[in-house]
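A lone chain, given as structure tokens: the form predicted on its own.
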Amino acid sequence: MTAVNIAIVYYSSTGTNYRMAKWAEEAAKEAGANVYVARTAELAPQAAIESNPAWKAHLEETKDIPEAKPEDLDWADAILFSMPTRFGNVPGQMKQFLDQTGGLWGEGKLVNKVVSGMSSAMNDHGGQEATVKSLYTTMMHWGAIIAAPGYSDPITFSTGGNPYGTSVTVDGEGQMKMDIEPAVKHQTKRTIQVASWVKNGQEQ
């Protein structure tokens, strides 16, 4: 069976849900995919950045991580997103980024990707599940196949709950008040088995 290509790509200011993506990463790799791992581009004014002494030091710390382009959606069979809520929604520097895909999209080239969307927020009621359905209003025009954990493993009972996607929510110091590496591993290698179905099923 051939290797499943997944994309992960993420919207992160002070570091969850890069830590949601490497977590990602190390799942996929034990699964056997080929990763890429991609951060949308940073779009808030540098005063802004500057005035949050964490947001100004992780983008810093990830600078070297590259830049999410639409081809990267092209090569791959798997998409993995990660972004924090912005009053329900996807942050505008993972909307941009997903208004940039027009042309794939035109092109046919996004119909049956395996996808699948985590979020975070700083209140437990903040957004976590709409913006993930948020996203996935994206998927679905794509003609995409979303492949949400649902309660396909009984991790996501103890990790908050969300079968749309896993989410945390972090406190006023950054920190994430619950263990999801074990819901976002889960996700990542459902993700992947899904998309080995499709692929491997559409090369016979």
Second form
4 protein chains.
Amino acid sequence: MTAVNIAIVYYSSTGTNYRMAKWAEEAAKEAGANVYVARTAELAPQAAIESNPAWKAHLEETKDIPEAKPEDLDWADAILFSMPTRFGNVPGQMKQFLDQTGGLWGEGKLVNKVVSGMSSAMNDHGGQEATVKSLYTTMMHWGAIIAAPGYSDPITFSTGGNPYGTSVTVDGEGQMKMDIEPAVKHQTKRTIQVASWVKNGQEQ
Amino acid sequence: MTAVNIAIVYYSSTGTNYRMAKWAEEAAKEAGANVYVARTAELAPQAAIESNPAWKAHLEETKDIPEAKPEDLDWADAILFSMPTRFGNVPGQMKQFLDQTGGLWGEGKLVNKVVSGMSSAMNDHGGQEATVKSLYTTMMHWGAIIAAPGYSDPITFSTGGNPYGTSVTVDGEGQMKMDIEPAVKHQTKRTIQVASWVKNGQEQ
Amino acid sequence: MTAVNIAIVYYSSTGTNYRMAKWAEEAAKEAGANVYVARTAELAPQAAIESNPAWKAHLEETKDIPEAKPEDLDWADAILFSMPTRFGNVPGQMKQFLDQTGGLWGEGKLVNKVVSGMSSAMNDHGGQEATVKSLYTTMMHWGAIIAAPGYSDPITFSTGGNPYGTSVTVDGEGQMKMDIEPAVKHQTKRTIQVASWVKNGQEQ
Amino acid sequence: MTAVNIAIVYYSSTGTNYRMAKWAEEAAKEAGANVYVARTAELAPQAAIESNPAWKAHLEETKDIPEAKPEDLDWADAILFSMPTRFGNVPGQMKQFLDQTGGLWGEGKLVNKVVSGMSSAMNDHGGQEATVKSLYTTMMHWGAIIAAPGYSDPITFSTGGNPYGTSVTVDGEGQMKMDIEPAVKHQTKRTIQVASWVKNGQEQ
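Switching conditions: you have the form predicted on its own, so give me the form predicted together with another copy of the chain.
All chains and molecules follow, beginning with the one already shown.
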């Protein structure tokens, strides 16, 4: 049984989705997968970043995390995305990354990638569902296999019950309002599980 | 390698999605799957049906097709849905069927079903995308594994290029404006293929 | 300035969306609108209803509320919808009602209706966003004018921050987990306000 | 009756949506509106642009069109957006622009903007519906008033029947496969009409 390669691609301005990505990384290692964590390139004007100390600090803190490249996805059997909402859709920083996968897409190399998404928002219903669903629309264009968590584990119910993907509400101080770490880990392991079936099935 | 069980669940008023379901059935048999075709119960008032001769004739023509029951889904490894748009969403007849799966859902029996959807509309852009995407939202609640066709085969490009699922435009006389049979068959076989990986992976 | 006619169309199994509809009715009266409240027809099998005492009791309690008819919408300048999620989409009972508006739609009589939607779910992120958004897809087919509340009033932030429409989480005992009455009332008044602009503009 | 200010904000790589924006501009002038046309900033790497002669030529051709700034939206009563699909969602170039409206949004200045969207794709069903619907999700966060065309004019039926917004399929040579100019003009005038009702209603 070949180990699954999972790419965890996130965008984070002040750290929430970075933390989610790191929990996912831990779970992926526990599951025996090969893991690669990468952040999508920042697009915001420097002035916007400078005006928000938490944003600036987080960028500095994660400057050694590699920037996601479309070609990273070629290596991956599974891809887990994490990003905050921006008005009910993925941030420009994530969308611009996804838009750059046209080359791989044209070669059919994104077909059968097993994918899953996570999100965060400042309000309980401020795009946590809509953002992950927007991501999945793009995944359908890829011909990817979508493994939303649904209610595949009781942990979903006790962490807000988002069947599209784990999500969290962040308060004004940037604190997550709920401990979603176990839900992130469940979603990661489920994604790897499905990818393992797909990968091994294809290899037979 | 255990054969895949595929349920083909459709709603059709005047026959388009019935024909799509039958093409899918042929493809499923070719692929060696066990197939069960069922139609969702009609909900329209008798007067509405009587006022449309094509609708009445089609109901008569398909009276021996079994009515879909939620428990049919328990048997299935893969489920392919086909339905016309009704204002950019699945018809009430399909939604009411889906709503009745709450019992199976509560027992976790819909998790990991491999699913895919097809649609039709009277206008090229009159809900062909939106209808299939609406179906997939419900599938995410199930924890199903979504295998939209994407552009996994060149046939998608030559039949309208709907990555969410095969779709067709029907003219005023009820004729399909394009030959989508090969796209239906590709989508069916792909769904079975993915379900085979998932089923065999789970059995190991 | 002609008063606005608002139809409040809801589906409720155990009472949550009925209560939301009644709060909306109060707000509509306060705003000087003519109000008509109607419930969409029940489609569930009698056995399902009988098996749930709260559902049966609620049906009994509201048996005098008129059943919504498509033609009610012709009278309305504004329409406010309220319904629980069913797997991230409107319930079959609401969809079947919407599907029956084909006649009015064909005559162009749904164009420029001012519409807005509300929802409920058993989980915080269990379709509260997705359900209202599904409704709006259908509204776009109507050529209706969509007045989602957005963050047009601070009350949105303090009641879960759902910009698509007011929503609420209901616990296992059927209790709303948050007091959303003021948000319902704001959304109702905003819908009437926009409808008033549209109605008076058209009459000039 | 005060004239409506309409901003036409588009992204175009090889010219389709630029042409749509220009048709909209003509219609807006005919309708007596004040019009401002602006393109969202290009984000693609220079190498990607250089590798596509049509893209490079179009960028050169439109270098005098002003770049859209969030503050342009403050002036506008109505906003019409036009953009190609990128995997079933708005392009990164449009999303990044929308993301920069956080300041205006925080001041409540986007509430009651009357908005509408248009799209294009390389396949008939390759995101023409999904892209406009993705835009509208963001508009709901703004508290904008969404005026999708629906089937408010027969021209919608004869130009592909996209109720969410006018859309067009572009062939491999960059040619539009249908004459959508009258549909663009209808949608523009309808958007201005609704905005006129809203603006004059607010001023009373």
